[in-house]
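Here we start with a single chain on its own, the form predicted alone, put down as structure tokens.
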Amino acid sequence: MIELYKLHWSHYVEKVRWALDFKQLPWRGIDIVAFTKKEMQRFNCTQTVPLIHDIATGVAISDSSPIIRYLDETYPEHALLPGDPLEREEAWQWMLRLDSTLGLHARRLGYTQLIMECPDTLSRLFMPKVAGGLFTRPVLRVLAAPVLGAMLTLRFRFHRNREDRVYEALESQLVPIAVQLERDGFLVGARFSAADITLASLLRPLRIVPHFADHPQLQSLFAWQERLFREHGRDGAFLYEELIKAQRERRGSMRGKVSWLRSVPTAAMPGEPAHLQVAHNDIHPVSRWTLLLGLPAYLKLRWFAGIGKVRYVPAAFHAG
């Protein structure tokens, strides 16, 4: 039995869940308190989510890509990494690069979209069991939203999305990937691998970001993701996807027009990626004192992000 310490909506956690299911390994999920991670503190490894504890071997390991490599080396049946050494290293580099770029940027823009459109969703994600679920009640959800939003804004720099050119970086990365998948079907070799799990899982937050979900050059990429979800029995939608969709249907609009964005020229596409040893992260420390500084940043993001309203139309890749 493998214990998976998780936040259910995390796209990095979904990546590990998918790998465990593909390899047909018995596992059970343990939901953690996002702010304290007290459930994980008994393990002598980095306290990041996801984390697995393999009861059979006693190993505890965190971070999604090292977890998958451990699972593949320890339980080789239903392999997720190619047997050919060159393809294996190529898949590993894809995983680390996507963890360090797509995963981080998609998280930033997914949370940004929630803050702009339905910030009271945050307490339903982060505080479902705190004080017996008290903060998931309608009035308290609204009161908790600025506090949670300010903390997340500082922790992940949502207020600097424009300065950090997050939209541009993602667009320049994903368009060539979409072209490759149209041609080859998989990221590495001629079969499904952990690199494909990584891409399909880490794309999930962008399904609620209209600039990407409706991007004409990325429709084939999201259709590829939808096909993998169906073939592998993955969840059709996470809670935050359902909540923001319901709100958009009620209002008939969504925040989708990025006023400052310009098309990324082909010359700006990234060159040969660097060889990575570990994935990067973008978490910044937040204390109770710096939290006050996050409130103006949160309010600016909420109301003055430069992302205007457009008519709500469901993304084309959801059809059928």
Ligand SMILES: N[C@@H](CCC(=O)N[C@@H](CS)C(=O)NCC(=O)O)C(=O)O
Contents of the next structure:
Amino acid sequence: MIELYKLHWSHYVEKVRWALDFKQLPWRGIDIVAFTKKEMQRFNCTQTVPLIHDIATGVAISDSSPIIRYLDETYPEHALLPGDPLEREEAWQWMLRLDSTLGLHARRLGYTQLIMECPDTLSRLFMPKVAGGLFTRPVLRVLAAPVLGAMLTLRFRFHRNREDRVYEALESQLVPIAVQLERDGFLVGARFSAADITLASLLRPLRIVPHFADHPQLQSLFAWQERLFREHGRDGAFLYEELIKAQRERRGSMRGKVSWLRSVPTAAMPGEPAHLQVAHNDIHPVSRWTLLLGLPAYLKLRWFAGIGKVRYVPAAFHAG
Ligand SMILES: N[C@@H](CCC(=O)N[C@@H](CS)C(=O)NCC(=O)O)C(=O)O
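Requested next: the structure of the form predicted together with the named molecule (the form predicted alone having been shown above).
Whole complex next, starting from this chain.
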């Protein structure tokens, strides 16, 4: 039995959940409290989720790609990494690169979208059980939103999305990937691998970001993802996807026009690192005092992010 410490909506967690299911390993999920993570403090490894504890071997390990490599090496049946050494290294590099770029950028833009459109979703994600679910009630979840939103904004730097050119970096990364998948069907070689699980899972938050979900050059990529979700029995929509969709249907609009991208052609982005040993992360410490700075950043993001309203039209991949 494998214990999976998780935040159920995390795209890195979904990547590992998918790998466990694919390998048909027995596992049980343990939801952690994101603010304290006390459930996993007893393990001597980096305190991020996903984290697995393999009861059979006693091994505890965090970081989604090393977790998948551990699972494949310990339980070789239903392999997720290619057997050929060159393809194996290629898949491994894809995984580390996507963890360090797409995963981080998609997280920033997914939360940004929730803050702009339905910030009271945050307490339903982060505090479903705190004080018996008190903060998920209608008035309190509106009051909790700025506090959670300010904390997340500083922790993941949503207020710097524009300066850090997050939209541009993602666009220049994803368009060639979409072309490659149209041609080859898989990221590495001629069969499904952990690299495909990584891409399809880490792409998930972008399904609520209209700039990407409606991007003409990315439709084949989301169709590819949707097809994999269906073939592998993954959840069609996470809670935050359902909540933002309901809100958009009620309002008839969504925040979809990234004003600064309108007329300026996307300049070449700096090249990606050639060879990675480990995945990079971008979690920044937040104290009670920096929270005070987070509130103006949150309010600016919520109301003046430079991302205008457009009419709501469901993304095409939902129909396929
Ligand atoms: N590179 C890591 C990234 C994991 C990560 O950043 N997880 C986030 C949740 S999406 C986390 O643990 N956040 C805890 C925190 O912010 O304290 C992986 O692939 O597992």
